[in-house]
Amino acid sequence: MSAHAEHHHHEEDFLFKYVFSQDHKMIAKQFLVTGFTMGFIGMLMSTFFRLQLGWPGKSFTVLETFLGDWAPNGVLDPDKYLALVTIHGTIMVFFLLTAGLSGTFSNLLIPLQIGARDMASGFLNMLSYWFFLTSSIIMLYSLGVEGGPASGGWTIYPPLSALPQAIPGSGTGMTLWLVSMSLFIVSSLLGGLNYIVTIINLRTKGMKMTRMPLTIWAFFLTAILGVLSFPVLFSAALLLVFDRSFHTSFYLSDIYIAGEALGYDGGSPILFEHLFWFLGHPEVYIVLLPALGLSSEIISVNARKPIFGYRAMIGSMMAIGFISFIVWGHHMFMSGMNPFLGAVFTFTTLLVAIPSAVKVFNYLTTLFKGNLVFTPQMLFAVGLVSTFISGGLTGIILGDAALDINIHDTYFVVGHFHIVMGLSAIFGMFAGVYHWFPKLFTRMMNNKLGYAHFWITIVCAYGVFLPMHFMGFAGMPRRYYEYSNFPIFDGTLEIGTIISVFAIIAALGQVIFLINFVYSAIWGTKAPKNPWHSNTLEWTTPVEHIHGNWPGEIPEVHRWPYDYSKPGKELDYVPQTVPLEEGELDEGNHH
């Protein structure tokens, strides 16, 4: 141990400290900055195509300035509209919400909250980030290739994605999409295996599984979901590469282009749907569980109350994880599946409502009669509970085969998953950034800017995605370039304009966050050791980052992490490192 400590006393040079770092705290920052950069690019894309949807065919100089040839005379080109929608979806789901959220907080918190010096393998951890970065660069590079980037929607269904000659974006751009996603999957698997091994093997003395914060449980289960489901997406992508480049026909059969029959036989695009959604549904929870875990911690700390139903929370996360593997068919009710099978998938889908409701009730009960402290992170965590409820309710409609058929592939679906998955995960991510910013950058964020950021974001987010449900009921299909050719949709065009206005204000609201983030990281007030009076282990480490997290011995754990406002204690919090007194019960471990 002493040799290990001496080895790190000399200053590491810039390259090994910031670029090829194997320290989990630095890797967390790398994931955060890369994820947010991708997120801002994805958000810009949505702002550009919302201009077209809000004011169809109108000329905007800003489009020509940013997009050049993609928007001749300031009007977005229809092919490039599809490309923007596709890459926006890909970036948001995978690069921001999967890698940005899990990569940042799993890396930062797992070693700190379980009492480990670092991840099980620092080298694999570094590789995980580099695969992610490479994959991000390739995805952005695909925007500039001839024919443009992938344009088949973020789900890249064949035959659009399988025939290079199908549409302009099916050429090189599609190939690069597949290369980028393959590297992304490698990054996710390396990270996930590392998280699992670290949590199982490196917990400090006294840190039983039932004393782990719910954040760690969430990351643990998320990593397991990723390790089980991402390889299936990899196989889907691999077979797609074969179909595109080696003339196999896994997904193709009896296809005509411009009246000419192509020599494909025997495949089925439905196979791709099965493989894609077998990842795609667990993916929803790979995105959601970390956000739910972060908000459990933040709500408990800021309500100054123990989390309600600690074991029920763990059980509900396990149940959500398990059920998420047996519901993928609800994305395919329109694919001509056997109605009996549709009924089975309807049943399993509605089953997810039970553990989700358990989580919601536990949050509400934790908030009930709590001594609430409304920090920006608390507002975002409560905002997550709100979007999780309102988005989840519309999921009941989509999960029912008979109801889904009427609104499948309409704006209703877009509104639903943006609220339940997109907003919930992003709110969780913002909550996490405000809460653990002092641990990441040793400084505090500005609260006033935080409040402005929250209110603009939540009002505009609902302003964008709530009206979409009504457009969906009116039958408006998603991914159309414009709707003015269809008289039936004349009544909904004004809603489109309102949505676009909200979207633009929301995008500007994120600039407030960006300014706060950058300014505070460099010039913010110095953070105290435990700014939120929190019980978990990460606040026992020194404010300044050191290699190995703790000087000297790693603290020992004696109790669960949620002893807030405990009767008979002088302070309203009791850190996990404080030994139990005689006759005192450890709440997480007694029945």
Given for the second form:
Amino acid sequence: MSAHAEHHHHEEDFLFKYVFSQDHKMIAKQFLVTGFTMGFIGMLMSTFFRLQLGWPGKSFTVLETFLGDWAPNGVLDPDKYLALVTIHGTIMVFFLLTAGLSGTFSNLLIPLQIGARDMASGFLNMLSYWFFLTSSIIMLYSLGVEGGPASGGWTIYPPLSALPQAIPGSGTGMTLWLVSMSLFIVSSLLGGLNYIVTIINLRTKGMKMTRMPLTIWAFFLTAILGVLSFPVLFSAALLLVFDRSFHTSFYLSDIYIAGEALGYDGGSPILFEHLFWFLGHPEVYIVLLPALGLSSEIISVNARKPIFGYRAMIGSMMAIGFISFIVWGHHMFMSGMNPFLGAVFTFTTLLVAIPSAVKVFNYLTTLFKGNLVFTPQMLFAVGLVSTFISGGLTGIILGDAALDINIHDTYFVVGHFHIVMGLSAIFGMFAGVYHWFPKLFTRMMNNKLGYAHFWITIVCAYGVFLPMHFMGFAGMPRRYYEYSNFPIFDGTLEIGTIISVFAIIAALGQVIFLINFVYSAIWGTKAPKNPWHSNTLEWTTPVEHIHGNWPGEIPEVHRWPYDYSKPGKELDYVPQTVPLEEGELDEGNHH
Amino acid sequence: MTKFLIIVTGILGLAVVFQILRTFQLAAKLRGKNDWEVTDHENKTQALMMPIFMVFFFGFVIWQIMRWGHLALPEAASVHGEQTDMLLSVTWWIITPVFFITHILLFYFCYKFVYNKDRRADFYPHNNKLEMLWTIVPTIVLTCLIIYGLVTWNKTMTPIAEDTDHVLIELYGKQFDWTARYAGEDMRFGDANIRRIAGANVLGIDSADVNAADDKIVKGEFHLPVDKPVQFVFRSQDVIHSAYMPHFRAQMNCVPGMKTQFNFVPKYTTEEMRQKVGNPEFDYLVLCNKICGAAHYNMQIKIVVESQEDYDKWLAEQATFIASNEEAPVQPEKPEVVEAEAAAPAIENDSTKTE
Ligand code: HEM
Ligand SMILES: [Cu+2]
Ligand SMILES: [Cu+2]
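Requested next: the structure of the form predicted in complex with protoporphyrin IX containing FE (the form predicted alone having been shown above).
Whole complex next, starting from this chain.
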């Protein structure tokens, strides 16, 4: 036993164990709980504004109770509608699905699955969480300030986001948004660098890159995307701060507002759009790749079958990651940028469909002739494949500049990105929680509640987001408070109502998950060491959390992680720690 | 008091739920099982749910198409719009089968290959041929789509040649309405700059510019002649707006500090379109499609498409900039503006820099 383990074995006091912990498992839990808390708030916001969208102008006591003077007489104020939509989007994309998803599972699984005692730097890891928490608190605090929180959409395009005269939320609310997001970016960079360094340096003996589970590959690529793109958002935000506070003109020019010509000159909002989407598009994959990684692992374990095309899966994730850096302009086809650029971005965007298609076919082939165990996590993983298909296909329409002309910024887009990014990532995250709950909380979650949770969620999720495509094809713009000023949209009222009903049921369905989560974390059945008969290293650690993860030596790895149902073996799984037999092939490492 | 009751009920409710869960847990234990272990029965049920869900899912999609399909925008009212719609149909014809086939495979495999303890999964880690196949086929299909898409895009976005007979119109967005300006006989707009906005001169037009004299400014609605190319120039005064004309398959952002453009040829008059959609009240519209503030949801202007004669007649009735400027009560402001310009040549430079 090394000095290392001894050092950690003495009693720690509560504060350092639960609060200022540097242990990756505790930090993972902190990310998870904070992320889910933010997610629930974001979801609550969406149900509030869905009330207005489903029953425009109708008075709801619940709105008045929760939102106070944002909803005078129970009817949501148009300004505050935009505020809710903006913060909803921000929370969901960044706080739930970036920090909550990557933060939780990268932290939990990287050391456990590569065979490391902890992250390369426990201290930076702890800082990463604290920056995230501070950023969350500031974002929530901004809801209460004079003028309300940022309201210009999660994309915060200037001049709207730069000028309080344009929308009240662009005052203090926007300042706090920028402060919060800056801290968030710091958190994300600290986390990301740590993940990259850990994966490169701290793999246990025998853990070649080509023996890493796909989860780790996904976290690795995600961290690289984050480290390369978040700084660009940071600079975009910084220049916006300059424009807002020091009257520079990076993004602003020739503006006359509230009866006054402002002194800005020579800036371009399009510059901001480029900078924003240079992060914004990779961000979609920062959200999505971890979910794809988690589901690859889960599908393989629960199909009792190796993931089909391990190398192709890695290759396609790399391709997706790379291409995601050269497609940002597809958000700007109608921005006024040169149409030639539009053509280039159409080309690169549609290319993404190729690695995505490869992934889908590989998932399907993995299921083919498998021996499928339908745990709740398996259901969510299958759900992810479905949403990834449905949302990916509508992306082929949106990525085509000529078609985007007429559906850009309509509800079609809202339907598309919620399905492909929102649902896929959320499903991946839920799947991950059900699967790795034993590693997080040493206990098991309840199955039956898991089943109920899945079916309610997928039915309602499609119930919410499929109809939005029809609104888009009717030409209905997004970020509209209501449509009653347009007789041409009269027929669409019932679509809105149906969506809202599904949204409310979906939200209630998440209570099932919440109950299961809380109950199981405290009173759930104690987990066995390897409940899912899985091959990866995390299941060789003791159930109870200990510092350094393994009581003795870190195990050595001898094979790839997907030897499920290998012919000639007694069990239908062969953990990575089992040495290869004489003449046995290591599947990930030969062609 | 009610709040207190609600809280107490909530807590009690939770306690009850937790007790029930506890009971299940214990019952399972008594039967020598764990509540988290997937039983044979559960596995079969979940596997069966897959095709059931699929039927519901497809049914829901088809139901929506039947119920809401007619809400989709009517036939394109512009010439390039026909091609856009054609491209869209082709894309749909590619996507839809893929959607159904992959989903059928997904749910069928889930149903068919449910766990059976007497069987082993196939150990099938990869197959290079298969993987090549489903890399190459999508690549070919997408290459075709990309080429088709780019051809359509380039055609749509090519500006109208100067020597083609066309209408030149500026659409000017501000929180929260639209103003249209016709270039007039000379087919040139007078210089405009937000620093000259004053009184009735809402577009900040330079009245000293000879090109400005015959410009015509209209609000509330603007007219277009049918079958004649229209070149739009877009400007914004404050934040980004987007001029969305869905019936013409046309959209472009209006960006403060720069000019953007789009062009199309209207194909049907408002009257013809009313007959086509069977709604005597139908009107073409410009909607704002970029979040621009509290009243973003109500920033519109009507477009009337009519015959060349009607259009000429209507346009002749609209006052020119010079005329409206002369009769405007804010007349005294004019010299002031000119003076300011003389005093500050920087502003003069300004107004030309976006050209
Ligand atoms: C309970 C489930 C959810 C419902 C009912 C819901 C509903 C909506 C609706 C209706 C809008 C559009 C409002 C508008 O444009 O006027 C919206 C915006 C948005 N949602 Fe969600 N959403 C949900 C979950 C999510 C999730 C999981 C994500 C994560 C990706 C997400 C991300 C966003 C984003 C980024 C926007 C755009 C915000 C903006 O326009 O600035 N939402 N949501
Ligand atoms: Cu994108
Ligand atoms: Cu607008």
